[in-house]
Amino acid sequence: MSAASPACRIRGAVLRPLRDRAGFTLMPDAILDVDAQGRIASIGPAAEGEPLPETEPGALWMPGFVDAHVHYPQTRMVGSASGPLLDWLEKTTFPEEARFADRAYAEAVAEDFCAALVAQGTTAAAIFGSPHPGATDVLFAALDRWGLRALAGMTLMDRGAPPPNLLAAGPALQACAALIARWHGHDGGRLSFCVTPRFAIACTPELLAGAAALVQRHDLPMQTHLSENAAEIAYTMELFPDSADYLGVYADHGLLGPRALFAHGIHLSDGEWGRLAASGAALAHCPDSNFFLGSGAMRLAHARRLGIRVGLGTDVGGGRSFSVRRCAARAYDAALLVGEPVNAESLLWQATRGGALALGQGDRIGLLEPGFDADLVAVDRPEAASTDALWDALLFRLDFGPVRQARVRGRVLSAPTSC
């Protein structure tokens, strides 16, 4: 091979998401070359007599899903209906994070999650992880070998639940500052660390004010939930009287920004909606758990109207699937009750190039233009009759075709190998 010559070459139909609005261009029979340094250099129609065969006969390429909001430490109790939220916490939750304090099983549990995102074709995502700072580096070290990109961090709790889950304001931004230093911007920005407090509820003010202090002095984004729940949001005021809402606990504490990113977003008040737009900040929709959990429903449509930047969340374990389409799915299902209906063209391309703008990443992943790295998956192409067709074929038919390969920067993810 010639220094010209790509590293990889894939040849098949590539679905390419606009850049700007929700909608993709479908290219029937393409060739998408990958530099050596795992970035597109080119793409374009395959030429009459192309020898080059399909790379996956009868698959389509596109972006690879990005998840914008899961939790590592609930992996193994998907399916737990403990619900509501503050119930399920108590019982489900808090039980099963405590056990990460033990790093073997928290390793144990890595792999099961890398693995479990990989199967789905999720490249990227935004992930919670353990109160405790040691797995919080296995977590790390485990998308590390496995060549996931994520934003993750440390969830920071120091009150609000039981004592093995906690862990006070000094010693955890003194673990996170740790972790910053080690894998902060870790292989070219492939992996970094967000800035990650549970809710409010689990935070004193000091605690909160640190997050922000580190958000500021490293330029992180920040990641945590908001107006999931009905009891979540009256104990948050309880919690912090003087400010205006639930949002604005968050601004009164230095943490509501264009590097933000709040998980449910489900009941905003008029205020709220207009403030959360005029931040930048983004929102990570996950219908799913909300569902699951009996949350309500958040306005997708709306946040759009407002051009609030919104990511899909598989929300693990409140959600009951790894799955992005699935959770696309359920969007769909979810725009329908609050009545204001979107479609599945436009769902996927929010469940890829918008997941990507989300985190804040839509300069380097979500296109499949030259020059973005080449983080992409192979999907089962559906018979379908028109394109509109195609679009509800990818995302409702909920048992077609699994995703047959992964890939970051043009390399396939698989389980990693001992030497």
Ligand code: GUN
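Take the two forms, superpose them, and find the largest set of C-alpha atoms that agree within 1.5 Å; that set is the rigid core. Residue numbers count along the first chain shown, from 1. Here the structure is a predicted model, which is why all the values come from computation and not from measurement. Compared with the form predicted together with ligand GUN:
Residue 401 is among the residues whose C-alpha shifts by 2 Å or more between these two forms once the rigid core is aligned.
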Second form
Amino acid sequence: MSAASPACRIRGAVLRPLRDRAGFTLMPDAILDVDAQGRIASIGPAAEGEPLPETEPGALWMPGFVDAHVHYPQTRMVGSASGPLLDWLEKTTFPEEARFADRAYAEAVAEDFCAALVAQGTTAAAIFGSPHPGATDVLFAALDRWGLRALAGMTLMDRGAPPPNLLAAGPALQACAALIARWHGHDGGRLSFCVTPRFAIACTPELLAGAAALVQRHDLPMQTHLSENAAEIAYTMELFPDSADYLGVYADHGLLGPRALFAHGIHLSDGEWGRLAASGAALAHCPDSNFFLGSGAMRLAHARRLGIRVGLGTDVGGGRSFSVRRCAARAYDAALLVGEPVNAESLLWQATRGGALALGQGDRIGLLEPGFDADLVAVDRPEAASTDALWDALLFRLDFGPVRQARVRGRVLSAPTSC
Ligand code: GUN
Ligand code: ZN
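Now show me the form predicted together with ligand GUN; what you just gave was the form predicted on its own.
Time for the whole complex; same chain goes first.
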């Protein structure tokens, strides 16, 4: 799927994120023009007497939600209460992910996964694929057909799980090279290959170093898990006794840098926080998963103060919903818990513009400005007496349904007619 989007014109209330500060401006009645390449050509207040009717009456347009951390092969195990983390992986996650050796199963789930993202208004995501090369190829093909924007990778793991989940470093890195050749940069950069070592526990030093070599050779993004759970951290340090701490394991294998996106980061020491910030790496904050697996609460305000780029991750299936919006509401709860409250407006920004920056795509998405790709959603506009009441209503009325519409490069996302 690489057809150019038709030029179109949208009228309605629009929430425009600020470029580098966690806030929005509200345009009560705007016209947004999209060019034939799917980029925003212009945006401004509707002129008096403008004849164009509202595109989605009663809706509010805003940038598409960005899921900074989600697992495709966990789509069918959402809500499995078998945590904490290491038990949950062993009892539920690894058996489910083993099923992705079967291409037909992988294809069926890839459709469900893309449909779930689109329904919740996620237009871009950083996705952990399956440990199986075939299923990861299937995932890319589905993302392509659905028109979604994504960073995605084959989940690398060569130890610490049953044999059906593992692939040795040599063949795994070869499979990545083939997937990179096929998918990286596809459709003008809509799809990117992301090097995806699962976490240090599941990767030998050889595999971590090979993953770093791929990042370097092809100038790729990298995603993994970091400092999620106490037992995980203890076991990591047993496996890598020569590294100073968990972040040090990744740094020692060449995986710490500005293209890195680390999920969780709950139990970081001051030293790790400092080195993370200095490296320019980003964090995916996954509060719903952190609550459900009993992992703890990440210090979002602290990360912001250090200037770390932070996106919000549903972390399905550790998280219980594909909704980045609900995830943002959970981030509010987590911030209260660590004694550093954050407001709803800033969380909506984190869910959109913040995610774009965390994915390294801040120069093309997450802003509704001329030249940016028209990745947009239309959500129901709640009744609200003030803008502060609007942010709160958008975030905390958790009974909201799916979004009305989601678009990437101006094109409405919907189930592809053939696959
Ligand atoms: N750490 C290693 N694998 C996973 C996973 O699939 N989910 C979460 N939440 N943490 C992990
Ligand atoms: Zn995860």
